[in-house]
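What follows is a single chain, given as structure tokens, in the form predicted on its own.
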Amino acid sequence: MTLLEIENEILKLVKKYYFLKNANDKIEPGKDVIPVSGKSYNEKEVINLTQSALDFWLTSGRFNKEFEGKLSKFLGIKYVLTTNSGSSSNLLAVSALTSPKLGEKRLLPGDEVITVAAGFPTTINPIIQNNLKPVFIDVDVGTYNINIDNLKSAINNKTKAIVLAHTLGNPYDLEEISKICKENDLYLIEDCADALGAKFNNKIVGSFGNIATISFYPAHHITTGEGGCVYTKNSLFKVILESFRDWGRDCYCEPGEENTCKKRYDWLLGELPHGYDHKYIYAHAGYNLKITDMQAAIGCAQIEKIDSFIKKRKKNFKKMYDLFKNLEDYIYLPEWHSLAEPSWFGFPLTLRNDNPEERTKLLKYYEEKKIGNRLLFGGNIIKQPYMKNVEYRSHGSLKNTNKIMNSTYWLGIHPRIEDDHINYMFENTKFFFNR
């Protein structure tokens, strides 16, 4: 036999495992747990990393080359660079607003970057790991997402970016936003972790702001295992964060190739002598977060699916909230922009009770009946233990994102999810209520 035709047989015998495998993968609600996010694939994901481990090709190869080409058409977006999660590609992001490539426009230490308290920790923590100072702002409950008067106010000349998150897959206001970056010379980095696919004013999300970031983790609208992305449409923040996730290398071939740029040894850069190989000189202190091909594979896979999901999400929210809005006595329900189209990750729930026994009485009950639940990260990020010694500035009242910390929690919506896990979750939501 040839190496093609044994690659053949492996791969139908792969095909037929799995399907033998995943025969009766049905969640039966009561019986077991209904998760609240999670991976969705079938053989196609199974052969594309099963033929990537027959090239063994170990780091980044032809899967990602093709991995990045169709998330550059799906975002609209000429520059996606693929990396080892989304968090990496926030530390991506707000790591190139300090490169000597950008001059005067560079973040320094200590100039001050607006986020939310309410957040999750890898959206903020690359503000502190770059020697900056995180300004916090409060969220308004039912969107989640930052209150736009409270930003305003808090931009003084120390402000010198915005790194906001669209929670949970709902758009903040990105004009208001993207006008306020302009009318104040800010930067914006994009978190749209859990947003992929999510519009405002028919436009995706992730195309307003300076740079934006993308995770694949298992939770996440589409997976490659650990894995994410950042896209940009400028050419000089493409080489930037290339240099910071490769290394911190001035040079920008690919894994496996030399001389790209025809001048390998003919440079002069920094103290070194003049001809040191390029492959070898660095512009940044950079870090190696690159993806593998055998992730990037898998991901191939997954973003031929995503249309299918993003709509399975849309559905799955509709119904919930249809059903949920029979308890507005004792719950908020999820709100977004008139302008927004949101690719919901989750269906976010806040208690009118402000109590978090409450809310604790009502998660232990979920899991009893083993339904799969999640608070809204890291509820205010200041409270955590993490924080104690790390200097910021919090602007204005966190009133609301104290209240998230208390009573807000999210339900899954992914595309495993179906109407009748949907209807058990509202039959027991409305039990414990009522009772």
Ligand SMILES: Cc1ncc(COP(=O)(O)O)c(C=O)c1O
Contents of the next structure:
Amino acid sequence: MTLLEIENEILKLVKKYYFLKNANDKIEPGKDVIPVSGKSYNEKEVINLTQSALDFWLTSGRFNKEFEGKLSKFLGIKYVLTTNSGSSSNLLAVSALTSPKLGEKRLLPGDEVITVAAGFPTTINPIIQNNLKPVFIDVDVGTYNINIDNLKSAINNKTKAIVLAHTLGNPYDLEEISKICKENDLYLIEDCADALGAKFNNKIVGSFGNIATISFYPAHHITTGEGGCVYTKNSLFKVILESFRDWGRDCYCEPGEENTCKKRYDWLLGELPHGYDHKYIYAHAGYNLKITDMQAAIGCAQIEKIDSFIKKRKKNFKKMYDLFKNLEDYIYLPEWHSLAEPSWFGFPLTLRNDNPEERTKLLKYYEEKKIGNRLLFGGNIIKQPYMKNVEYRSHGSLKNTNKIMNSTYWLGIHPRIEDDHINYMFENTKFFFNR
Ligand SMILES: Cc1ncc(COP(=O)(O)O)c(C=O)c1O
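Structure of the form predicted together with this ligand, given the form predicted on its own:
Entire complex below, previous chain first.
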């Protein structure tokens, strides 16, 4: 047998294995847990993964090139760099703002960066890790995004950037925030971890700010297991991000390539001798946050399905919304900007009852009924144990953030959720409130 014939035989068996293994993967309400999030895949992902295993290239290679290209096409953004997580992508994005390659425009220790306290920790942590000062602003209940009036009044001469996630796939007012950035000469980083495919005024999220990030952790719109990407329209940011991602190196050769710059032994940089091998010249205190080709291989199959995933998420969201509208006496429903086209990650709900015990009772009831649920990330991040010794500024009241910490949760709407799951979640929630 030739290598190709053996490969075909292996892939045929892999396909057979996939179908046998997943023949009974239905989620039965009441019997199985309705997961709040989860991966949707079929034999295509398993075949790609097997092919990358047979390649045994391991580090980013042909699948990564294909994956980055497909992401770039879907997003309509020229530079897409894959990474090993959404958190790493955020670390790269904020670190990039500190690069000496930006000259006078680089962020320096102590500069202030505006964000929200009702955020995911690794949206905020890169600000702290880069010795910058996070400035926490309140959000609105319903959209769970930044309160624009408070954002405006928080800006002072130390403010240099805004770092915000589109909460649960719901875009914030990108036109207003872009205007604020322009008027005040601020960088904008859009954390689109939960918002792949969301739009604002018909433009994809991540295309408004200087740099944007996505997560491919299994809870997200598409998955590579662990994984993420960072994207930008700006060629200088692309070079800086790549450098920080790849050990801080100045050289931009692809793995396995050499002398892309055609002057590998002709550079004079830092205090190194002339001609020092460019492959070993470092422009930044960098990391190694690269994806593997096995992860990228899964991503290649996932990105092909993104339109159908988003469509199903939107359909599920609408059904949830129409049903839960009947419970408005007890809950605040999700809200979104009139120009926003969310690409929902989950269905957020806030109890009108301010007593946190009431939410705990509800979540325990969900647990009993096998209904998966999640809180809105860290609630008020300032109250988290790790923030105790962190230097930050809090601007204005965080009233809504505290309300979210006490009374908000979200339910699943991912593509594996079907109508009977939604009906079951609704009926049980109604029963709880009417008890
Ligand atoms: C808004 C936001 N940013 C960043 C991340 C981190 O992504 P990852 O888990 O891939 O590190 C998450 C994770 O869910 C997230 O929700």
